[in-house]
Amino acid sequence: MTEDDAEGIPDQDPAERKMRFLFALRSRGVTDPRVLQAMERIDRGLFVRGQFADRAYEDTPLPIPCGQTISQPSVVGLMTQALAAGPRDTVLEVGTGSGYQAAILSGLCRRVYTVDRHRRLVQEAEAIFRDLGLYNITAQVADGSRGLPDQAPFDRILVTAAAEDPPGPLLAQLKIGGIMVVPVGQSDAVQTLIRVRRSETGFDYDELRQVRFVPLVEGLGQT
């Protein structure tokens, strides 16, 4: 099946649309049953509004306010799968964006802390979390490059914006035995998705795949 096969066709019934959506995820390497179940429960259409709403079920990134994007579902699935969050884990997400990734994580772990530099995005995501009854997510406006030291350390850290190197403050907030998934590379070039595992003796790095994300920017946004 091609990407076009998974597009959100207006007259497609919801069951058929969900089946195609999940098939597209599996065909792109998302095979963890817990991740697939979490992505089946959370409707991506709730997080895509305006002129792109009819494309919510395509496997493609889409624009959202504040110059940001909602990642394509297969990348969300692959990052979530690489994170391997368990039901007792506390997860930090850097880059709330639409809130879609945090909503997926909420069904896989004990608590999600998600931060974004744009107040508008945090407020809109919080409204969706409330509507869905996702009460184990705490969203706040913050400089994600600095993490959340008051809540650290974290079992898992997921970064949804690209840094030139894994940010030192985030590495420091990862528990021994913890995992961080982060895109690394120049913002105007193809980046590499990295999985970092923290051990007693340091950090181990695995390259997962090529990706393209908006850059990780220090400080707070104007909106």
Ligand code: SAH
Given for the second form:
Amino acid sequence: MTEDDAEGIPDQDPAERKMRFLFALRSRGVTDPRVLQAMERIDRGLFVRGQFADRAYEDTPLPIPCGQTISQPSVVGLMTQALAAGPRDTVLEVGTGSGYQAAILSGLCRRVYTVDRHRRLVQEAEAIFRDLGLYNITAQVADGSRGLPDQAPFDRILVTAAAEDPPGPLLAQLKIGGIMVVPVGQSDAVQTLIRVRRSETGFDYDELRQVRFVPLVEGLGQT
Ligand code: SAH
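Starting from the form predicted alone shown above, please give the structure in the form predicted together with the named molecule.
Entire complex below, previous chain first.
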């Protein structure tokens, strides 16, 4: 065996790769066993194509088509954890992107609606959901800044693009007792991930951490 082989093997062995992936998640604060289990089941490698495919198991955001990005796995884990979705919940995700986040939510709740303003991204994600048999996900081309009025209200809403403020229509489509997780702030700067809980009397906000997401853009994309 050459030295190169010895170095190459651990990275290529799927079991070893998965162990490292989960270790990185835990060491960055993803500790909820349900979230870790859901993330263990979904292979991020299926959602990253082309020249970046070999970096799919690194804890880093990566480019996807339409100038968008698949989020960093530990950020996906922390957002999913903060959302605290239960098995009976209906969740709206704004920003399908690669479909990775929606696939993870699929294992944690009853139904996932995911929307993106780019048709190409929705179509590619749908094909992966079909291949994986994730039949509780409905993906749709829509401007998610308006929410999804036909399916509202939602137990949980997860926004994976940065808004200047939590969009009013999304707040309105959150059930009482519901939780929304959304990055807020200027699109080209560091943003703050916030959690909004809706009570009988109003909304409570707490700040979770600094993040960096692509912006929430109004209207539909060209592709
Ligand atoms: N959750 C994704 C990553 C999302 S990147 C994943 O797991 O891969 C952010 C996505 O939000 C992009 O795909 C972008 O097209 C989408 N987006 C931005 N503004 C939007 C809007 N108003 N409505 C719906 N999707 C939007």
